Structures are given as C-alpha cells and as structure tokens.
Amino acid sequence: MALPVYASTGQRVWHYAFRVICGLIFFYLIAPILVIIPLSFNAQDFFTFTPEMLHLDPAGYSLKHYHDFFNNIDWQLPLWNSLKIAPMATLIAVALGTLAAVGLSQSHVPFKGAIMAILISPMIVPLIISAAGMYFFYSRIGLQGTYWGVVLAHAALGIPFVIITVTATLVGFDKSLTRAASSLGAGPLRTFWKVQMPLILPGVVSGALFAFITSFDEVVVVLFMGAAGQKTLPWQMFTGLREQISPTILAAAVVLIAVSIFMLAALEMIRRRNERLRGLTPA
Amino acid sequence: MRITKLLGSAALALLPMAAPVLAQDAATELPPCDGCSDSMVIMSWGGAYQNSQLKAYVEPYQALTGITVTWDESSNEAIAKLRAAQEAGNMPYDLVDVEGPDSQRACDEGLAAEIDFDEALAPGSDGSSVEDDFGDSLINDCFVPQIYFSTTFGYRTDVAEWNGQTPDDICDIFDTATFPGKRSLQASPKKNLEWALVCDGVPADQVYDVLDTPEGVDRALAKLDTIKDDVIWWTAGAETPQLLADKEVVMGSTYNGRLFSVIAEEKQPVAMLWDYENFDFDGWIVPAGLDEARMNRVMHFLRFATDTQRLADQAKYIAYGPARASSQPLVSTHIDLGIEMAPFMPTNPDNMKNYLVNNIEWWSDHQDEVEAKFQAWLGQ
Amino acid sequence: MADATISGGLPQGRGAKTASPGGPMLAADGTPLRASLARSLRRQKMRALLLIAPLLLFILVTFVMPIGDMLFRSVENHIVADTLPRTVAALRDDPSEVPGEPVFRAMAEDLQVAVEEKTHTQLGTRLNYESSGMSSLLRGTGRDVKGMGEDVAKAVTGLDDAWEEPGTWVALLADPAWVQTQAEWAAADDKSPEPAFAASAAATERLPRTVEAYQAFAHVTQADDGDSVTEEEPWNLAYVALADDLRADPGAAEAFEGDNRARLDALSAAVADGTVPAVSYRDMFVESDDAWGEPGTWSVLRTFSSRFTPGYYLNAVDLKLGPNGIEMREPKDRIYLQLFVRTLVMSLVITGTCILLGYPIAFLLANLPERTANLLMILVLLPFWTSLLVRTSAWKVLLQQQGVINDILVWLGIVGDGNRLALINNQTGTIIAMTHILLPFMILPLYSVMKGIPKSYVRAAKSLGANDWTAFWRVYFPQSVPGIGAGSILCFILAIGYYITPELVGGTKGVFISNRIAYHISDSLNWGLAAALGTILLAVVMLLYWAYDRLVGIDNVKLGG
C-alpha cells in the first residue's frame, strides 16, 4: 500500500486521510481498554483522571484498588470460584470435543451436517436463551445453583470452540501418517496418542484456551444458573457495575486484561509454531 | 392505625439520646445449638445494609459458634430465586432478607416457613412479650422483622440551575421548571404511584382508595408521564447514591440508610428530602422445607440476631429504626463516625411531618396487575 | 475421495479385481467385494459415531434438552387444570356465559383446597397475564372462601353439636374397611401418614356432594397437613354439601342406621323447614367480588383451562386470546412488537456501524506488508480477547457525565460544563459500546476474505484506465462483499441476543428483547412468556444461522484470524 512516487495530490491527501481514519478507528478499538489501566491506579475513588494524575504526580497514583482486590473476600471468593469452574469446564470440553472432532474428521460420518450444527449451536444460540433454557431445565433436575451445574453449562458453551479449532487442524492432517502407523503395527490408541495427537495438539491447545476464556469471562449463564457459592469474577463485576461502581472493578478489569494478553500471546505462539512447521513440511 | 402510634413512640424514645452503656452480656447467654448444621447461606441486599447485619450480629454469632456464613446478594430477586430453588428441590438458602410485601408473597405462595414467634424469638429486654415488642411489624406468619426503613429522596445541594432553591416538598420531584435535571426513580410501581397521586392532589389517607378504582393507576401513571423523559430508573438501592455522587442525577429516591452513607460517610454534597417518605419493614424469612439440622441452626441464629441488643446494634451502622420497641432507647450514635443517628432516622419526628405507610395487603393483592401495567408504561 | 477410502480400508481390493475378471469381485477373504466394502464402510461409520457419541450425548443433555424445556414451557399451561380440576370438569358441561351453581360449588371446593395448599396465588398470577385483575380476584376470594357457608355450618351444629365432632363425620361417611385400617394405623403409631380416606358405598350413593366435599377436605388434611381426619372438623363446604344432599334427596337417611340415621332424619327435617338455610355459592362468590358474575372472568377460565396454550406466544406479539378469538391488546399494553422492532433496528444500526468502521481496517490490514499487518492485528485481537465485562466497565466509566469523554469535550470547549452530553443510559450508550464489542467480529471475516483477493485485479483495472475509485468500487469491492455478508450476519446474530451491555449502559430506551426475557425470568416470574419471547428470538437467530451456513458454511468459521 505504499504510495507510488507518481501519485497525484488528491491521491496523496486520500492516502494520508485514510491512514488517519484508520488510526482513529484503531484508537476507538484499543483506547477504552488502555485507558482503564492508568485509571485503576487512581489514588482517589474517582473514575476520571484527577489533576494530580495528569501532572504525573506520584501522589495521584496508588495500588490501593489492587490491594482491595487481592485482600477483599468479596473479590477473592469470586476469583477462586472462577479458577475452580473454568479449568473443569475446559477439561470436559476439550476431552469430549477432541474425541468428537476426530470422529467428525473420518471420511464417512452419517448426518455429519446435522451433528455439526448441533455441536456448534451453543455458540450461535444467544446466551440469554441458553441461560433461560438451562435455568428451567437444570432446576428440574436439581443442578440449578450447584457447582456441577455451572461447570456443565460452561463446558457446553466451550465445546463449539474446541470442535472448530481441532477440526481445522484435522483438515490439514495427512491420513497416510495414521495408515503408516497402523501398518507398522501400532494399535488405534497408540496411533492416536503418538501420531495424531502431537500433530493436532496446537488445535487442541487453542481450543482449550477458547474454552477456558469462554468460561472465565462468561456471566449471563452463571448469573441465572449459579447460587452464592458459585459467584464468579465476571458476576461480581456485573453486580458491581449495576449497583455501585467501586474502583476495585477497574483493578479487577486490569487483572482480566492481563489474562487476555497472556492468552493472546499463547495463541500467537501456537500460530507461529504452526507456520514454522508448515514451512518445514515438504509440500 | 397502630403503626403511627408505634412510630411516634419510637421517635420519642430516640429523642433524649441518653445512650446507655451497651450491654454485651447477651453473648454469654447463648444456649448451645444441638443437632445444628455448621454453615448458613444468607441472602441479603449487599452494600451498607448487609454490612450492618454482618457487624451487628452475623460476625458476633460466628465468633460465638464458629459456623461459616456465605452471603448471596440477591434479595431484590428473592422470590424468583426461592421459587427456582423450590422447583429444583434443592434449597441453597437458609435465611432470606426481604421487604414486607415480598414476605407476604413468599408466605402466600408457601415459599416461606411459618414461624411461631413466641417460641422462636427472644422476649424484649424490658420484659415485654414478643408480640408487644414487635407490634405491628409482625405483618404475617412468616416474617421476622428487623427494621423500619423509609424510601425517600436525596438531592444534590450544588445544582447551579436551581438558583439557590432546594426541594422541600415531595411534589418538587414533578416540578422540572424550578428543579431541572434528571431524577432517579425505582423501576417499580410501588411508592412511585403513591407519590404521583399525592402530587396529583389526592389526600395521603385516600391514596389506596384511589388506586383501587379502575382509573386510579392510570391517573398516577399520567402524573408520572409528566417527568418520564427526565427519569433514570433504578433497580438496586445503591444506584441512586451512585448516580447522585456521579452527578448523573440531581435528585432520586432510595432507602434512607443508603442516603446516610452518601451524606455522612462519603461526605457528598447531598441532602435528604423528608416529605411523604414511604415506610416499610425489612426482615427475615426462612425458606420452607429446610431439613432439621439447618432449621435448628437458622432458628438458633434468629433468636440471637433479633434480640433487643442486636437490633439496636444494627442501628449503629445504618440509619434504620429497629423493629423492636425495646431496642429504640438503645440507639445512639454511629459506631465509626460518632454522628447522632437521630436526624437520619425515619422515625425522627422532624422527619415525620408527612409520611406514607406502605399498604402491604393492597400491594400483595394488586402487585401482579399494577406491575404489568407499569412495565408496559415504562417500555413505551 | 471415495477411491482413496476404498484403497485405504482394503489395500487388497485391486488385487481381488484382477484375480477374478469374470465372476463377482471377491475380497481376499473370499467374501464378495461389495459386501466387504459395505461392512468396512459400516465399521468406519460406527467408529466415527462412537467417537462423536459422548459429546453428542453431552450436548443433548446439557444444551439441547434445556432448549427443548424452554419450548415446552412456552406452551405449557397445566396450572389451571391442576389447581381447579373440579371447576374445569364442571365448566365443560355448562356452556352458559356465567355458569350455574354446580360450577360455583366446584370452584368453592377447588379454591378451598388451593388456599390450603397455597397454590391459588400462583394461579392468580398466571391468569393475570391474560386478563388484568385475575390475581387480586383470586387472592381476595381466596381469603373469603373459608368463611363461605358459615351460616349453614352454624345452623347444623346448632341443631346438634355432635356435628362439630370429627368422629360424627367419619362414622357417617367412612367405608368400614377404611375404619379398620385406620384403627390399625392409629395403634401402630409409626409416624406414617394416615391411610387415605375412603367413603362407604351408601354414603357415595345417597350423599354424593357431601362425599365429594369431604374427600377434598380429607385429602388436604391427610396428605398436606399430615393430620388425621378423626381429629379435624370438616370445612363449611361439607356442611353446605350435606344440607344440599338432603334437600335433593330428603329420604337419604334411610340408607343409614343408628345414630347416623337419627341425625340425618333430624337434619332433613331442619333443611325442609328452613332452619338450615339454603345458600347459593354463586351468590357468595358474587358477594365476595362482582367479577364472578361477569362473563369475562369465566371466559378467561374457560379459554385457559386447556393444558397447552398459545397464550404466551400471542402475548409475546401483543395479541391476546379473547372470547371472540385472537385480538390485539390495548394500545397501552403493547410493548413487545415495539421491542422486537427496536432490537432489530438497533442491531442493524450496530451492524452498519461495524461495516463502516471495520471495512477500512480490514482493507488496511489486508494490503499492508505481513509484518506490519500482524502487529496491527494485535489491536483488533486484544479487544476480541478481552472480557466483555471489562470492555463494558470501560465504557460505563468513559461515557458518564463526569467521565473521561465528557471531561475531554469540556476541556476542548466543545460542550459547556453545564451541558455535558448524556452518552449513557440511552440508545447512544448501547450503540457505542456494542459497536466496540462486535467490531472484531466484523473485521476478522472481512480480513480473511480480502486476503484472498488477488492484488493483480485492481492493478489490471488501473492499467486499463480506471481511476482509483472505479478500480476499487467496480473491481475490489464486489469481491469483498462475501466478507461483508459473513461479518454482518455474525455481528447481527450476536447483537440481537445481547444482554449484558444493554443492561449496563442502555437505561430503559436502550435495552433489547433479551433484557425483557431476563426480566421475566427473575423479576416478574412469567417464565412462560420469557420462554415464548426466547423461542421467537431463537427462531430469528436460527434463520440467520441457516443463511450464514449457506453463505459461508459453518465449517469455515475461523477463530481469531
């Protein structure tokens, strides 16, 4: 998109105007997330920049909201609940999802379209509808307001992501490798673990990351399905936002942003590794 | 109307402010709890109110018994949560804090257990019987009262457009010419309709008679229509204080104890409007169908948490009037701020020149109809 | 594809073909090749299904069945027939607008039982969805029903105070066999519930109404309260029924013996001479509330006595089932159509803004060198990966009147300090925040489509004399349309189902249908209506999902670029 040397004035103006427009849109995308980082260090209980902060006066900044976040039981309990719920939901989603994705990648799967549609549906159905249905149904079977109720619901919501990422890696999977393995005497299980798994691992890991973040950030379903004992971090943030906004929410938000950055970095690493591997494999 | 008398006497009792030395001896009298569960899940309102419960009797009770308590801040959805839990056959809550009308609804629908007050609760420290001590606050067979509260208005004292005037009449809420700016009101017909009718010229003692007529509700809604565009609607009691502090609104209704926090604790430029504030009760209900161990624990706790001293202690943390007459003389100053609580109490005679009392029976009969009409009106 | 599978599954297949050119093709083990192939294929299918089965089962139970439950709840209407079984049955035989005495008597029995079981309030709430006023009607009459027939009970007991004794009633009505088992139960004293009351043949034949009323009382006493009928005085209803039975059949006493006969004879005489007054339940109901004498009340009961109803769906689109069929609701009660329209319009606006903002970004990213594009892509992916709650909190904080955006505008002098913009608790807030949240879902599909557009096309157009705009508009843009389509459907699907963001920044005017669903689940407790609204929303989403599948293919959903 470099500007050619022979560009007319109009083209030059448009070229730069376009970049400015894009810059503004990027700003819109990223600024709200970045702006709460300094705000979370506010020494006051305000949600805007105090004069001290604008003058970069150290007195205007403090860690007190973080101190509150890491010491207040109102935030620690939800954090632990989130950390108890998300990994379990991820485990279920990844185990069942990977197995099914391997099944779906076979050459002859009856009703493949229908099955795929059902498995992907938790991602498409609006969360409020899933939440309503689960609330009604889980109430009937006594799972409403229980740890396992929330875990199962979150696992269901995470499964489409696992299916999509793992199927995507299986599409590029060279079937002659499994055939080679079985012709060399490996049983199906051994073939799966030793040959197939290492190759689809990046897909499984990204699926797991998606499933984890789905559960970790999910609020609608847990709001309906959970009871006090399952209050998660997003739930606590939602209540806080709806009722009284304490600046601790911003500290919690920054912690969650850190989690997102970590996830993003992990995914990027997987992607790079994939590209490298793909580059090495002879076409 | 006996409640009037009771409120009046409660207020008088508050006046002398002779704070007796608070006796902490009740703690040693706590009988052992046999066959009791060792944990409780309590549903309450969160915020300043829950904190007053925590400090006044939950933490002391935990210190004495060593049980664990989990809080669930969803009292504004109490009935829905109870109904879902009952349907699920899995009741996660041991004790639920609700307003008077909700207790009536829970009791009517069999969601709450009926309680024998004489047996379950402690007599007054002055020797009065449970019935006499709680008086009119025993509104039904399921409800164990804690406090009186009132819903009233707070306003910012620094609004330039008001040219130095401050609202002192409930109907100033509807006067957007003199008092321009956004108002916050509860997204519920309760209280709003009563205020609208009072400001539409209905005498306070005829408000429910008018609401009972087919045109009554429409008349109140028509009055509310005049300020509809200037209203931000709230669902949680903490919202109005927040909106006032953030200057999102210039005046708004909320529970008087929440306003106390904004004015006295957070020192915001906010003042209270005491005119036709709406009285109601708040208290405990016990979910129906708890097993024996949990029931024993809840009853053991309730006896402790609603005795004369504990209810008086609660008023040291929040400006609500204890439901027991015998607790009234023990109320004095705020525990941390040392402020006299009287000016902030709904039961202070200065604050009670005009007031409304929530008609629980009318509301529990008509809630469904009026709520549906109100929500349709709100959505249009 | 099929070829590869055959050779994969049966490497010896080709050999078989060459071995027997004339006869049926045989596999290595001698079975016909066709059968062998079919078997292998079947085995493959089975294996695939076995791998998928656990997940499919899991999704069916944790997700599909809940959705099914929602569909069921949107039409389910057991409550009327369950709470008022006698009334519903009696209404079937009585087509008049305001029914006659038998229906009112059935209603009195049903209501008395419902009050004891505390179910009449739920019924009132349910019927109030259809006709305003039903809730207070049932609650009010529920309070009165216990006192109905007090005059009769007083007159009967005044005649002979034996009628106050529970034992008198048991002796009159009970089946001797039941008396026997009841006595054994009482002797055992093992805390099991009392054996269900059974009436004698004579009583059932000659005192049918009494037996019916007493049975209702006995059921509540035994099953709900855990008490014994031998210790509880029956309801007024039973006294009224007994008087009515004796009025209809003055000779009923002849079927009984001993004390029973003597008491019934005395009572018959008192009924005949008017000492025991004749009462009408119809009058007592109308006295309790005039609404019982109005056809409207009964038409609601009749209309909603079936076990399944379209009522919730009609309600969800501002219609109702009146006595004359489906009709519009009163203008002031119409809210849902408006809300659906608002949800759709706002979702369209948000999708439109996403296209406007997303297209340039995707274009830039697709045409920049790989390294720069990857770097800038982080600016798109970071919001994508950041918690929805975080982004919503950010907007809530930024958009406030005293928030950063208004501060900057005031500082720049664009708005005065007194006229800070209302950016939150209205539609503006919802649109700003949701566009931000959904923008990555527009950019990512657009980007992947644009990546696939060969740059040479635009160059060719230009070399043929097109200017920049023509080359873009006539050559590049049409090729990017599938990306716009995919991104738009994705954004739109996500937007119309949103709940959290509108709830937090939308006020009353900026909320969506989802917020109404949540309101009906947790505040108004109208679960049927919530389910119906949810089902309609689901249908819209499914339609779009189907379109998306057609356009993009669900297998081609990519995550995170």
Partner chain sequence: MADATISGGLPQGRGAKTASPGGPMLAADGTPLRASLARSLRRQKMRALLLIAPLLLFILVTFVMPIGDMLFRSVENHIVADTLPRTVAALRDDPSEVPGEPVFRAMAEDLQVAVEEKTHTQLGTRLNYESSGMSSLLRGTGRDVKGMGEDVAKAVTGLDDAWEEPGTWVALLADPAWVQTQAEWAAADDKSPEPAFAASAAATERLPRTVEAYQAFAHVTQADDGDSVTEEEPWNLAYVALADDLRADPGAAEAFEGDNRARLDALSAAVADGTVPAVSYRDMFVESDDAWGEPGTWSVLRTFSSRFTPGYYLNAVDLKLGPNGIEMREPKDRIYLQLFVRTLVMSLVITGTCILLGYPIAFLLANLPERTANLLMILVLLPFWTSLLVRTSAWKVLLQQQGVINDILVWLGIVGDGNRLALINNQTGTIIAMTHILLPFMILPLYSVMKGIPKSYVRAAKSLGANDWTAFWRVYFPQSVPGIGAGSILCFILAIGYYITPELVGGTKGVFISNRIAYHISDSLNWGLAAALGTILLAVVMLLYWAYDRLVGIDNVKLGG
Second form
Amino acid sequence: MALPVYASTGQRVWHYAFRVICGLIFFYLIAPILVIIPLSFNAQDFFTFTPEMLHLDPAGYSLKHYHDFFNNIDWQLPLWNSLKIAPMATLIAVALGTLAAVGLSQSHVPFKGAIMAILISPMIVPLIISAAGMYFFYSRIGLQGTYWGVVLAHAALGIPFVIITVTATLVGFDKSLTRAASSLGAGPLRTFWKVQMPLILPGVVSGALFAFITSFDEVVVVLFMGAAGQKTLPWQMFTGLREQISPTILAAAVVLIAVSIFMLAALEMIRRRNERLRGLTPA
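Please supply the corresponding structure for the form predicted on its own (the preceding block corresponds to the form predicted in complex with the partner chain).
For this one, just the chain is written down, with no partner chains and no other molecules.
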C-alpha cells in the first residue's frame, strides 16, 4: 500500500521501518530452509559447504542423495507409510471436524464454548502430553502399534484445524438459505449437500490441507503410537539424525518443504477464490 502524499515525516519513517523489520523477521524464519536446499545437493557425505560448492564448481554438486532417497527401501517404506496414513487421517478429520463445526454453528447448542475448547484442545495441549495419553488409551483398546491407531491419532490432531477453518467460513453463512431449502421440501441431509456444503467448501478444503500437512509432518505421536511397520518419513528422519548422519535426510527435508509449499500455494489460491466468490475482492 502506497503512502499518501500528505503523510508526515514520522509516518514515512514508520512506513519504511516497518517493512525493514518485516523483511528481517522473514529472513530470520526462512534462512534455515534456504541453507538446507543447497546442502542437499552436496557431492560429499557430510553436512557442510565444500570449497567446490562455495566456488559454484559443478563437481561439488550431485543428485546422489535424492537418488538414495527415491531408491533406498529404508526411505521409500517410510514415505509410502506417510502417504497411506496422511490421506486417511485427513478424511476422518474432515468428516468429523466439518460435522462438529456445523453443529456448533447452531444457536440452540448448549455449552458451545466449553465444547469448542475441548475439541481444539489438541492444538493447545503440548504434543508430548497428547501422545502419552493416546498411547495409554489406545493400548487398552488394542490399537497401539497398528495402522488404524496411528491414523486415528493423526486425525485427532487434524480435527481442530478443520473446525477452526470451517467455523470461520460459517461466520458469514446466510442461514436463511437452509431455511428456504427446508421450506421447499429438502431434508437436512439434502440441504447440507446441496446448499450448505458448496458455500463452506473453501473452508473444508483449507482444513483438509492443514490436517494433511499436520499428519504428514508429525513425528512425536507416531513415535508413541506406531510400530516398526508404521514408520513414517519424519520418524525415519528423526531416527536417522540420532543413529546415522546421512545427507539423505536433507533430500527428504527438501521434499517435505516442496510438499508444504505446494499445499500452502493451493490454500492461498482457494482463499482468493473464496474471496472473489463472496465479493470481497474484484474478479
């Protein structure tokens, strides 16, 4: 946003100082990621910038760590486990979180504040406490160390994100539309799918993306809940840092960064489309 011509000297100083501060904060947050990316192309088997890399010598760069990541069974099995766990956990989180958000949006629901606090508590409670509680609970019902145990645990972590995004979408929802559909003979289920769901879909998709990223990147809960057969990609990276320092971990990190950037870009596109559909921004 440009400064108006009548801005005072103090306003101009703060205008540019604010941008400098934001730039420094952005650099502080993004610098560690920028360091990882070139290191993942290191031709050597250690974590450092070699003289060849610093002089931009092609001999100092290699794709061997990416080749190891995409061809080594020690990395491919955790990757496929993550790709099997995250989508299923996302589906469960979206289904339960959307229903919870729609239910809490009704004016006649008692104790909405307390219920909302309980439902989003996995975002507030330290993850190690949630993981320990899940471990003891799932152990009693025979789900600890199973595929579905990890899926349900990750779904519980993703549900708060779905509830928050869908609830935010429902704030501007015109409830007279559902009443009109009911007056025309549509049942509750048909009204939800034909009237309400198309309008809150951007919030549902946004929550699904957050739930997927949460499950795909999560490591603490899977360490408690998973067995050797449910080892995920973050788990393999965590144990790899403890047991063997391999630059392949950097290649895996870059893959995770790429997935996160893709998800966030898709989320931003959905947000802008939602604003255009609601008339908040010009088409």
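Numbering follows the first chain given and starts at 1. Between two forms, the rigid core is defined as the largest C-alpha subset superposing within 1.5 Å. Quantities reported herein were computed from a predicted structural model and do not represent experimental measurements.
The Cα shift for residue 265 between these two forms, taken after rigid core superposition, is smaller than 2 angstroms.
The rigid core superposition between these two forms gives a CA shift for residue 25 of 3.1 Å. Aligning the rigid core between these two forms leaves the CA of residue 16 offset by 7.1 Å.
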